[in-house]
Amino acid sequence: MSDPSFFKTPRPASLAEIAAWTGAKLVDETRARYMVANVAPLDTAGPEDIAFLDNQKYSGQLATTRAGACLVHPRFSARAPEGVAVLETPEPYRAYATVVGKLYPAALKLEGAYGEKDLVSPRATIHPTAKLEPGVTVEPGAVIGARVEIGQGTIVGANAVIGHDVKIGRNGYIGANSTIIHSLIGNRVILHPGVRLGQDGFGFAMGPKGHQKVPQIGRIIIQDDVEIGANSTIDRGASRDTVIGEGSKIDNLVQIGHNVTVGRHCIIVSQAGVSGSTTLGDFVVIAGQAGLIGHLTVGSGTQIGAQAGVDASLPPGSRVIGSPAQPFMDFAREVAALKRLVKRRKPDVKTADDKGADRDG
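Let me see this chain alone, in the form predicted on its own.
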C-alpha cells in the first residue's frame, strides 16, 4: 500500500532565513548558511531538521537531540549539545509555528474535502435568492437556503447545511456536515466538520403540568477570526443574541448555551460546557471538561482549570480549579493536607477477614 503525503515536501531554508522569519537570535552566526529541510520533535529530529523547546518538562531531550538546529528560550540554550545550532527566542513555540507555516504554507490554507477551489458543484443545492460572491467554493451535497449571503474565498464543505438568511463573511471555512441556522458570521471564521450553530437553546418553563418549551428567538453572532472545533455546538439566543468574540478559539466537543457572551481571544478546551446567559470577559481560558452554571460573569483574564465546576461569578484575573471551583492555591493546599492526613492515619479497625484470622490463630 502506498504511503501518501498530504502536504508537499518543503524547500530547504537557511538558518539566516529562519532567524529573519522569527526574530530569533542565531547564537553562532557562522551557521547562518546551514540548511534545514524539515521540522521534527526533539527526540526524533535529525541533522536536517529544526526542533524547538518551550517546556522545561522536555529539557532532558534537548541534551540528547540530534537536530541540526533548535529554537529555544535563552535559559535553555546552554543545554544544547555541540553541533546543534541554537536560535534563542523568548517564544519558541510561536517561532516554531512561524517556521512550520513558512515551510508548509498549504497547511494554513483552507481546503475542502475535494481539494478544489472556486468550484460550485452542480450537486449542491443553492436557493435562487442566495448571494455568493465570486470565488466561493461549494462542494457536493451542500444545501444553501433562501437569502443566504456568503463572502469571497469562503469554502462550504460537502453536505453542509446553511439555513435561510444566514450571513457568512469572506475567506471562511464551513466544514463538511456542519449545520448553520439563525447565525451571522464574520470574516476568516473556521468551522470544523460537524459544528452545529443556531439550534434551539435548552429552555423550558417547568412545572407540575409538564415542561413548556420557551421559544428561542435570538441569533448567534460569530465575530472575525473565530475557530470552532469539530462537533461543537452553540445554541442561539433565547431573548438576546449568543455572541462569540473575535479571535476566540473553541476546541472539539464544546457546548455553549443560549444567551452566552464569549469575549475576545478566549480559549475553550474540549468537553467544556458554558450554561445559558453566562458572560466571559476577554482572554478567558477554560480547560477541558470544566463546567459553568448559568447567569455567571467571568472576568477578563480568568483561568479555569480542567474539570472545574464553576458555580459563582469570578473577578478578573482569577485562577480556579476543583468542584466547586476555588483558587488554585487553596485547592493545592487542600490536596497536600489530605495526602499528609492519609499518610499519618493508623488503621484502628480490623476487617472481618482480620478478625477471622485471629480466631483461626
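Compare with the form predicted on its own: the form predicted in complex with another copy of the chain:
Below you will find a single chain and nothing else.
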C-alpha cells in the first residue's frame, strides 16, 4: 500500500483526467467526473481507488473487485462488475504506470533518503576540483572525488562514493552507499543503493605458480535512461569499454563482466550474469538467474529464460532456456520425453512412492 509517510497523498483525479493522461477510453462517459483518490491492486481497491488488470492470472479478481475504476484490455472489460468504471486500453499496465506517475511524481523522479532537497550537505566530502552544476543534491556522507562532473537535477545519495574523473549527466539518481569509479554516465540514469560500477574486471593470466593480475584500463559507459538495481556489479573494461545501452533496465544482484556490451532497451532480471566480452543486441531479455559465458554474440530481440545457461552465440530473435540453453520448444520436448521415460519403467506404484518422496526424498 502507499503510505503518506513515504509519499505525499495525491490530490484526487477525475476519470476524464485519467483518460486524457493515458489515452484509455472511458466506456461509460457519464462517469467522467467521478473522482479517484488513489491507485490500488484489484483485490484491495475500494470505491475511491483505480486498479488495473494486465495479467490473465488475476482476471478472476476483476469480477469481485470493489475498485471505483479499472484500466483493462477491451477483451476483459465485459467481466467488470456493474459498479466499476471501465477504462479500456490495449496496454493497461502502461496506462497504470502513467497514472501512478501523475499521482506520485516523487515516486517517478526518485528522491534522496535523507529528506532534504536541492541541498549539498556540509557532511558530504567534495573534492575542490569537482564541478557540480546548480541543482545537484548531495546527501550527507557522500564522497565526490577529484575532477568529477555532475549535471543538474542529479541526486547523489548518502554515503555514495563517486570516484575521481567520473562524469554523471543530468536528472540522475545515485543511490545511497553505491560506488562509481572509472565510469561515464548519461542523463536520467538511476542507480539503486549498493551498485558497484567500474571496479577491475576479473582478469588473470592463470598459471601453475599462481595467477598474474591483468591490469584493467578500460571504462564503463552508461548511456541515457539506464536503470541498475541494488547491489548489482558492473566491471570496467580490460582494454576496451564496458557499455550499457540507452534505456536498458538491470535488476538487483546482476553481474556484468568486463568488455560486455549491452544493447539498447535490454532487460536483465535479478541474479543473472553476463560474462566478459559478450555482446548483447537491442531488446534482449535475460530472465532471473540466467548466465551467459564470455565472448558470445546475442542477437537483438533474444529472450533467455530463467536459470538458462547460454554457452553459444544466438541469432536475433532466439528464445532459449535450459542449461545448456536450447530453444524453448526443444527444452519442453526434452522435459516431456524424460517424464515418459520414467513413466515407462514405473507405470503403477506412483502414488505410494510419491507420498514417500514427500516424507524422505
